[in-house]
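A single chain comes next, written as structure tokens; it is the form predicted alone.
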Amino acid sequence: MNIAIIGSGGREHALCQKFSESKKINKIFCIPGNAGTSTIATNLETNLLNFKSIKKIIIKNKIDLVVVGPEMPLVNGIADYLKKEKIKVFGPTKFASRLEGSKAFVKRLCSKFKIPTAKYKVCKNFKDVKLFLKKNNFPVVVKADGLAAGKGVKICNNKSELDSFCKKIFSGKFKTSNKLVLEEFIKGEELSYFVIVDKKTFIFFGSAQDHKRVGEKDTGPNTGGMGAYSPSPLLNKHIEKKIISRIIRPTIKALKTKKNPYTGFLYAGLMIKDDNPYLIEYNVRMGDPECQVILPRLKTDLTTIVLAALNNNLSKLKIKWSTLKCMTIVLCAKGYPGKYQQSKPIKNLRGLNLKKNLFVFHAGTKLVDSNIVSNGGRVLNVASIGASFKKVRLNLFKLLKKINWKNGFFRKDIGWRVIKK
């Protein structure tokens, strides 16, 4: 069969790579893709929110299955549109995608269905902000209600920081948000928990830990993710039982009661405090860069898994995983997540002789006259699998040294929680 992956980041390169290992796949297309996907797929350029254009591409190239990578097309209803056009698509509906598209929607869902999360208030103006502050102390978490590419969240330690960030959101810094959510700050350890869902059931699809802050020792502004590792040592049977019973199952049940059953990848961003999980956020797709550390550990054919979900047969499937550990470090353009230069050549990629346990997933790259140049803030994801996180990270440092991209930077402490000096 022919398959199309929607998106252009490291997650989509990792998906293309995993689908390319399937005997069920004939041709892979990536819409629009990047320099990395071009080596294993046919890149097709179009606007991701122009669903009519995407439909034409699908029909013209006789594509049998579409897998949506990023959140924006899902939140805008691409799955609904393609289903109406009788095109097989893997991803949740527009309504179900509100789990990521609206922080306020998720919080209200949590309140109604008793899903553990931080105390909160949805704020439309500074009057609402003041009301929240009367009952809550600093630090306070501020979240833009809509999509913000991982940059719409800030932990504020005082009123000056809070007012400044709230003003940015209310004034339209993030185009999808004109309101915000204030949350109490829960101090604990983060855990990313993934499931794959069909209309009848769900199954575990990996755990990871992401590093959101741009600076080492988790300092500086939030980003789309500076690195990740899998599996998360925080996850055990005791914690997982609580995650499923208190968070995942009630959420999926809630969407069914609203007559919008969920189908697709579902990613719960959790905070673990005193051995209890609290929901921080939902993503309605594979995380990025978490996807890049989960898929290299997957032993079961990804095509088989996706088709089982679309046919509501996940209950008959047993997914097999490697016992090895995986880590990715994100190589970013200097200046990210602020202003950065684009179209900078990356000269040493083609000369790399990668071993089986090493991967370079392109995130923000493009081809210009057959040369690979940067095309975004997060440019490359180097990933590796191995017996220990310490050895894996050393392998990544060696690989980054070979790439030797002078216009980029990366965090040298990815995995610091699991790699003790």
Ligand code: AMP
Second form
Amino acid sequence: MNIAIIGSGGREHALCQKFSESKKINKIFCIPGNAGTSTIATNLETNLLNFKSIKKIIIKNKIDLVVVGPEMPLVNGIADYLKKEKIKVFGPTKFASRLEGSKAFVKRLCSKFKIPTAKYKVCKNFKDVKLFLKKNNFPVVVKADGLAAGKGVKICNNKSELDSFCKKIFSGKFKTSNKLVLEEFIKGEELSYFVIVDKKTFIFFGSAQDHKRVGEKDTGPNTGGMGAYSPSPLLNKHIEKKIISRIIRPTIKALKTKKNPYTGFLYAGLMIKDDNPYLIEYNVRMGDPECQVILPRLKTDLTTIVLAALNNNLSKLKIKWSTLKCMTIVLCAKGYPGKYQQSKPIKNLRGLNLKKNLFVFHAGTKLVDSNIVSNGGRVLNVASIGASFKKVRLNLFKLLKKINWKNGFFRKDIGWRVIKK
Ligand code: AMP
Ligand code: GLY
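Which structure goes with the form predicted together with the named molecule, now that we have seen the form predicted alone?
Okay, now the whole complex, with that chain kicking things off.
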């Protein structure tokens, strides 16, 4: 069959790579893709929110199955639209995508179904903010309500920081909404927990930990993710039981009772504190860069898994994982997550002659006159799989040295929790 992956980041390159290993797949298309995907898929340029144009592309290229990578088209209803057009699509509906699209929606769901999460208040103005501060101490977490590509969250340590960030949101800087959510700060360790969901059941789809802050020792502003590793040593049978019974199962049940069953990948961003999981956020897709460390460990054919989910047959499937460790380091453009330069050539990618355990997933690149140039803040994700995180990271450092991109930087401490010196 022919498949199309929607999106243009490292996650989509990793998805294309995995689908290219599937015997069930004939041709792969990536809409719009990047320089990396163009080596294994046919890139097709269009605006991801122009569903009509995407439909035309799908019909013209005889595409049988569409897998949606990023949240934006899902939150805007691409799955509903394509399904209506009788096109097979993997990803949640617009309603179910509110799990990611609206922090206020998730918080209300948590309250109603007793899902453990940080104490919160949805605020429309400074009067609401004041009420929350009466009952809660600093630090306080401020979140813009709509989608903000990982940049709509700030941990505020004092009133002036809080006031200035709230002001930005109330005045509409985060275009999707001018509401915000204030949250109690939970001090713990973060875990990304993934499931794949059909209308009847769900199956574990990997665990990972990522590093969201731009600076070493987890300092500086939040980013889309600077690196990740899988599996997470935080996950054990005992904690997983709590995650499933207290968080995943009640959420999936809640959406069913709202007559909007969830299908697709579901990513729970959790904080683990005193051996208990708290929901920090839901994402209605695979994580980026978590996907790049989960898929290399997947041993079961990904097409078989996605088709089983679409046919509500996941309960009959056993997904197999490698016991090896996988890590990715994100090579960013200097200046990210602030201002950075675009279209800078990356010369040393061709002829790298990668061994089987090494991957270079392109996150923000494009081809200009058959040269690879940067096209975003997170540019490349180098990934590797091996017996220990320590060895894997050394392999990544060697690879980054070969790439030697003068316009970029990366964190040298990815995985510091799992690599003791
Ligand atoms: P979110 O977009 O909700 O995942 O928030 C981005 C990041 O902010 C998370 O990955 C955490 O590192 C941090 N964060 C968000 N909410 C909280 C919270 N209630 N307590 C502590 N840290 C948080
Ligand atoms: N790595 C964070 C995210 O995908 O949202």
